[in-house]
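Single chain ahead, by itself, as structure tokens, in the form predicted alone.
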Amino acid sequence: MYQQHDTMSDDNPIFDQLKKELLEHFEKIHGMEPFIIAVAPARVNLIGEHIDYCDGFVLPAGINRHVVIAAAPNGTSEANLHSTMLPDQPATVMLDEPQTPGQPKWADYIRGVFDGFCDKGFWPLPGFDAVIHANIPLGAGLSSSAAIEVAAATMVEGLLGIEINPKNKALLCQRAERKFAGVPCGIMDQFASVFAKNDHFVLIDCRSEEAQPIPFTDKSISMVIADTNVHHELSDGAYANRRKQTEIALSIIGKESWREVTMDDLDAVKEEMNEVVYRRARHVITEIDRTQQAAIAVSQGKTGEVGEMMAASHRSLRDDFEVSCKELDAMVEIAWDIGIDGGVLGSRMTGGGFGGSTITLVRTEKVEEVMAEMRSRYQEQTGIKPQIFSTRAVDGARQEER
């Protein structure tokens, strides 16, 4: 399903194919055209990992992998949800009843969105039939869950004929993930999917909850996303454990926010915390600084300077926060080994970790060579076939013409 290289011009053949497949599925299932098509992109994070729940900064971008939802009112109080990824698990959700997590589990992300709209006074929602389609590698750390939530919220906006504040939409979707999927996530993924902008990264201040576009217009540099095909489940407790450790560290330090904490503050109380909690705190402090510096470099067109920041970020995530794994390390080290002479400007793991994907900045003229070498060397080292593709930054959630 995934083409290996995206020629990101004004037209987007990969997205066009996804939309065409969606319309075909909807017509096959429902025998009609949809009333609305809602779109939300996956995201990749250039730098700033595991600090969105620590009042930090993050620097993601939307990528050319999307969730698309086609829907039409059905005149009932039911939402009939069909996923092309799980065609044997359709879901019927009663919209005139309080929303609770249920079966099938994939629909909980959408139930959580319905619950968010009801919480804002939009109750009951009108009944509809919907088909959900996507080309995001699941479990790859590219936030398919946030894309589903944001696409569902955008669909509900269209069905209601309203447009809620983008920040409020992102927060509604974050609430859905936390309340219905059980992941105590920060705001990055949902904000990235809502605020993504073509040829821009998005600098998100996770304390003020403000998003600022950072131009990334240099066509000579592309993002290469490498899915290790080692997949993670953030609701299994490891993510929540890391978050708890950062809370313990901040409590010992005695500050209100990580944004007020320096390495001197941390070292002053080092003897009061165990080594693991100390290393978690060191990652948070240094990663917040790295992300701010990277945003400045990108905004000034000095993308080449970001490479060492990406390397430092990966080492910190590997050693201090311990969310990498041998496959992520292998993929990153292959990119580092290819190096500047081979067209690689920087590489690191991206996303929650414990598997998933890496992001590598590559000279566009070298993209095909770099991807081929990463693919072959990774498979030789691990015995696992990766999914590797290139992308530029794309626009965020929207309603699409039928």
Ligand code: GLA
The other form holds:
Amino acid sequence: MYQQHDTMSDDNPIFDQLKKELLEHFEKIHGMEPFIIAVAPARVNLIGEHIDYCDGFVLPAGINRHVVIAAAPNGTSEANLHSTMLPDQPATVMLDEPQTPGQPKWADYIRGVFDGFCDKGFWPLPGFDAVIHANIPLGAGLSSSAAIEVAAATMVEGLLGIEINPKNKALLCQRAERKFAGVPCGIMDQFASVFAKNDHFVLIDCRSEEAQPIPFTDKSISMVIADTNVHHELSDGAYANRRKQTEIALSIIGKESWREVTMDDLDAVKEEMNEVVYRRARHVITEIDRTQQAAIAVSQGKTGEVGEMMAASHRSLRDDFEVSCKELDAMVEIAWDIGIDGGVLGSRMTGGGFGGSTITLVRTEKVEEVMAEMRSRYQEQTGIKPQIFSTRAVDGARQEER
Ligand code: GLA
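Having gone through the form predicted alone, I am curious about the other one (the form predicted in complex with the ligand); can you provide its structure?
Time for the whole complex; same chain goes first.
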């Protein structure tokens, strides 16, 4: 079990342990040391939900949960992929053939990345053996899939001895998710995993596709992530359906981009759209506004002031966008109920929704108490055991020394 409370010191025992295990697995399977170690973090989003595909802003951070990949060239035209999470499902991918989704399914994220390199003219890739290891809770809305893609792209860069422009790398990984995992996602998750920075949030302008680090150095505030253990499948249609509804709304409003739309513009065409589409649009407009305000507050060192914006974001996702669920609502309401006197500065669902995790900002000296209370009250109310941990904001994808 990994340490539950992540302090903001320079030591990172959680990551060191993960890397040590990776090297042990690689040596056990291949009897040698790897040539490359590639690393990519999962992400949590502070605010700006379901607006990355609406030209909005998002404000994620990398979290201290990673995908790590160890690899060595094998002189063939095959990639032999071994996942420590699914050790009985190894994958062999032919690198001199066109990539298509296949079995085992987990390898599709990586096939999608190979396909992206092929699309950029890197074909065929040299053969290699790789072991993939991770400590990210799966299906928890923390973008484990983006972390696999970004770690795989970082590994391929290492094998080829090249570095592609970080923005293009993130877009290549987003393409993999869309084309090979079938989720019509926006750019947030892959950009977060690439551009994450120690003690920073990343303000991503999803229209210009620019990422800007926003310092989050206030050590008196910690991020707590609570995985409800209710897990979603974003490829099951609900995500695509929300996306479609925002497109319908924008076409009725008649503007090029959501960035130009105000509540007055929406209200002017209220009669022309059904009530559901109206609410979806209201979420997009208000969330874009909230995220900009939150980024200003964090950049002025006033992170403690984003609590009300986080609450408004959650209510909007619950009532207008309808991507929350009773377990997410329960977890958030417990945090709200603990409140400022108990050390909670703000709480909301994070990520795609329909299950997954919440993010809560907590006074650092109260973290253990708040986590214990959230854990016991959530379990009491739902009968489900959650996974709750605190995290610092960590660096984005990179190659590591052995
Ligand atoms: C998922 C998608 C992202 C984003 C979020 C919701 O994580 O992959 O692109 O749309 O949902 O904010």
